[in-house]
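One chain is shown next in structure tokens, namely the form predicted alone.
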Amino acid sequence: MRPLITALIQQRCTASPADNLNSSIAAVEQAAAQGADLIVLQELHGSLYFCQQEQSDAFELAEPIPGPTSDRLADLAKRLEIVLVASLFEKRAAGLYHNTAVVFDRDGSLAGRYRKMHIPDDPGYYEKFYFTPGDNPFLPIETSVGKLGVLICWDQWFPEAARLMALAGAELLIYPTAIGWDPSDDAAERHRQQQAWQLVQRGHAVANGLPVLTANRVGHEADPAGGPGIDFWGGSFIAGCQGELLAEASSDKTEIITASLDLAHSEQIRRIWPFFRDRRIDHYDDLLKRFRD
């Protein structure tokens, strides 16, 4: 098996969906020119992060799939002969919207989609107003470069999601992401938050013996209601199946990072760290409870 060249696109977004899409396409073309076979875009790369407030007019940003944006991305994947993971605000039906990752194969076909399952509702991240939780199981998407365990942002904090993807045969874990700091956070708090975010995902790599690819957005985005806004912290990264960092982006720049992955290495790691063998599935029933009182 030849190495898989992967690339993550970390970009700033503007108020113009057309400009954002053109920037994403240009970056994908650049990554493909560098030899990338699998390219991942950040969460909701077509717009500013509109979830800072509850605004009913933001639903106008949503599109069906297939739709104008997904059609352009499908054509892009076909033209460049790459596998492309993109993130769209999906209009499934009137009044039914999802935060959806789509995967296009080398021939431009829609290999699959994943609708975000864990939906946050925090100050500055009012996603429950916009997104219906996904109703699809945690199953990898089969592509010409392997089985992709695609999850989205808030899913990063849940080991159950990563484990279920791994148990279903995923060969990679992929997280399009939009996460940042409140500008009022001090330097120490910013460091703790970003370290926790990276460490939990590197832990998923270790616990499941799989590489992890996380593409985050970057730059300050103002709060439309006049609040402090969000400083998206970038830091996109690619980790190997022992959690080792293979590539990491800056906290303040638009950039492309790449790494070469040997997917067969995961089997070697699982042989020396046989966590799947030693799972005590006969004692995990309480995981299906909200809390053990």
Contents of the next structure:
2 protein chains.
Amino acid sequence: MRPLITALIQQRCTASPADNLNSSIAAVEQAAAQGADLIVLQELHGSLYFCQQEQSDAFELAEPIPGPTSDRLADLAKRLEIVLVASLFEKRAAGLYHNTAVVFDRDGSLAGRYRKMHIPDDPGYYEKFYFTPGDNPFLPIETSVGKLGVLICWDQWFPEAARLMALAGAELLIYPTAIGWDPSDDAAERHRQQQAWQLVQRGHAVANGLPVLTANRVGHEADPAGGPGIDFWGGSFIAGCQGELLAEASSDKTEIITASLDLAHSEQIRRIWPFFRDRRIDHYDDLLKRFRD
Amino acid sequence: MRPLITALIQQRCTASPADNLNSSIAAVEQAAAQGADLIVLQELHGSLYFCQQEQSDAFELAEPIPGPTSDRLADLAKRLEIVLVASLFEKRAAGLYHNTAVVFDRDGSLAGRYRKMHIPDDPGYYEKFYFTPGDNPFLPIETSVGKLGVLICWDQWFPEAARLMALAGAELLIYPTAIGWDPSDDAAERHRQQQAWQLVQRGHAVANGLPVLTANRVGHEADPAGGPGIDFWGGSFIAGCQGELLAEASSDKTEIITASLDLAHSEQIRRIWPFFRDRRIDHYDDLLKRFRD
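If the one shown is the form predicted alone, what is the structure of the form predicted in complex with a further copy of the same chain?
Okay, now the whole complex, with that chain kicking things off.
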């Protein structure tokens, strides 16, 4: 089996959706020119991270899928003959919006979409105002390069989501994301937070014997409401199925990172560490509870 | 609240159970003299890691609980006024044996026991021959220093086990363990394996907002059947509730490592990263399946 060349695009965004889309397209072209078969864009790459405040005007940014932006991305995948994972603010109906990842196959077809299941809401990340939690069943998206376990940002903190994708046959875990530092936190806390974020996802790689690809936003974005804003920490990374880092981006630059993956290697790792054989499903019922009290 | 001083004991074992127990006791005394309130011994600290082969003679090492070894450990906890997590080969009945962790409180009482739920079986680790999988429900053990989420070795690779303990109110995750390298693996593979092992457990700390304490065996143990044996990799560690490393032992020495923990800090971390608020229990049913096929 030919190795799979994967690329992640880490970008800064501006207030102009047209400029952001053009930047994304230019970066995808560059990654494809480097030989990438599978290219992943960061969460909500078409806009500033508008969830720093709750403002109903921002719903104007949402589009149906298929829609104008997804059409352009579909054309791009077809033209470059790549599999493309993109992130859109989806208008499903009037008053019903999702934070959605879409996957286009090499022929430009929409291979599938995933609507973010775990929605954060904390200072600077007011996503519960904008995004209805997904009602899809954590299923991987079948493509010509494999079954992609596409999840989004806040999902990355939940081992349950990664496990459900792996149990459904995902061959890769993919996280478009947008996370950063509160500029008022000190360097030690910033370091702990970014490490925690990377650790938990590399842990999913280990627990599931799967590579993990995480494309994060970079750059400072001001808070329109006058708060401290967010320093998006970049640090996009690709980890192998033992959690080992294969590529990692900086914290402050627009970047494309790539890694070559041998998907067949997962089976070798799962043979030496056969976790799937030994799950105690006879004693896991309480995972379905909010709390065991 | 006073910080909790925790200590892990990483030791080499010999063919003499009496010597091993004396070494364990001496190390516990030393840790207590350093001020430790909670002391954790490694998995099966009373013997060589006999699971390198399947030999029915080894069942002679098993003891009931309470029994002679647990009585000595209970006395030790009482004398030193510490909480002690130890690991025993438990004889529950003729022909029914468990890999069991026991917790003694400061007064010498048996606060609880946990029987290893996930049992490995791979070359050099033939545990399914020896240990009946536990039938306990992943519940923390209540002690005077907090609710201890005690799990054992192979359990550490399963996010489900850590989550169930956290959902039941565990304030710490504790793993007595015995894992090492195949001496025939190269340095890069050894590094990946040890990193994977540490990563997945630090990931449990992050996902659950809890400190993790892992006490591992160290030293080479020959395979009586003439195989390559195991280089137990030590590397015992204590991680905080953001997964940050607070203490880490070497790969080749008998050692005691300590860290001071503020258990109240977990709640602060869970307030900034409220994962427990957002678990999608309405879509987790398939976690109870062997595979989603």
